[in-house]
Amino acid sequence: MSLYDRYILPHLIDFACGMGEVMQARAQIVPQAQGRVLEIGIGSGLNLAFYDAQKVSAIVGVDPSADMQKLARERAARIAIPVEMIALELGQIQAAAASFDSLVCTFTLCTIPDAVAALKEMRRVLKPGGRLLFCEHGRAPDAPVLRWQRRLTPYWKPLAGGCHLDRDIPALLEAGGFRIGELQTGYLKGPKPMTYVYRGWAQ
């Protein structure tokens, strides 16, 4: 691991995701969690404040970045909800099968090497009947972005953590073994071929 992905890109991350219009679309998803939850990618903890603590008893946090996990435990140790964290190995969540009520999945798809064996496993631990609440940017509807989303990704990649710009985001849940249940799409401020956000559920 490089300085730079180890001692500065952690930090920017924090502030790019935690940018007025993204905490607004987290908004509008985390709160919908009950029971044991998931969240995939917990980064630095920036969803935590928003989970219901009358709706959720316990969060599970898996992230594959142990300087972010830093940021989160200190986050997790202002909300009421107990807040664990757990290992990712080999693409693999270290967790029972049908565990979980719910699960978060927050601008995190874009970097997942193999989103779809990512899905796969998310719909493993997850309970019959439970929900994958998700808000992802992707592939804009739009020709003109999409070119400079496909331009952008080779140089944007190894800047901003591994994330991809062109990702289409409903085909990767479907492909994952879920069925969406609701889906709004649209443009966040600033530059287009960063913003173009997919957020709902599905099961």
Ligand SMILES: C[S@@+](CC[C@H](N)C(=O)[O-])C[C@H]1O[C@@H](n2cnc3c(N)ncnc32)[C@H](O)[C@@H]1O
Second form
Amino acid sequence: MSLYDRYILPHLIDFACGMGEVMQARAQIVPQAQGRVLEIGIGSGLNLAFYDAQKVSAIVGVDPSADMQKLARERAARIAIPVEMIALELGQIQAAAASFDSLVCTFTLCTIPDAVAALKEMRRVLKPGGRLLFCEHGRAPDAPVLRWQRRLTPYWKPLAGGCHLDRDIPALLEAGGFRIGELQTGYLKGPKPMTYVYRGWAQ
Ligand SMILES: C[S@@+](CC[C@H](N)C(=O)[O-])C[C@H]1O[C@@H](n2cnc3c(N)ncnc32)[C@H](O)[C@@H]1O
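Mind sharing the form predicted in complex with the ligand? What's above is the form predicted alone.
All chains and molecules follow, beginning with the one already shown.
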């Protein structure tokens, strides 16, 4: 791992993912979680403050980046819900089938190398009737923006920890075996290739 990936990138991601409208989008999604929650790609823990302690009994946060998790541990210490952090990729954890009531995945499907395999694993560990709550940036509906997303992704990926700008989030969810229950889409403030967001829930 390069010095950039280790020491600079976690702080850049924490800064970019902690900006105003991004935090507002989290505030709409994360409080819907309940019971035992798995957060996939917990990163620096920017969602932690939005969980409702009356509804959530425990959070398990999975993320292969120990450096991101260092920041998440500081945030976990400030909330009233027990948080277990696992420094692995989702596919490497030993979770029993149907062992989580809610899954939370924000700004992570862009980065997981095999997002469909990860979604299939999410489906396996989610209890029947449980929800995957998601907020993800991805493929824009406007052809000129999509062209820029495709042009920029090869340069953006190494700078942004493997992030793809042009992933078709609804198609990935469906390929992973999920049915979308609610979906809101739109641009947040900022450069259009980076800010087209899909949020909602799937089962
Ligand atoms: C852009 S960050 C978003 C972090 C956080 N979810 C948020 O909303 O601020 C993407 C995260 O996905 C994590 N990630 C990458 N591959 C993963 C995998 N296979 N399983 C779980 N997390 C992964 C990265 O380490 C990184 O922390």
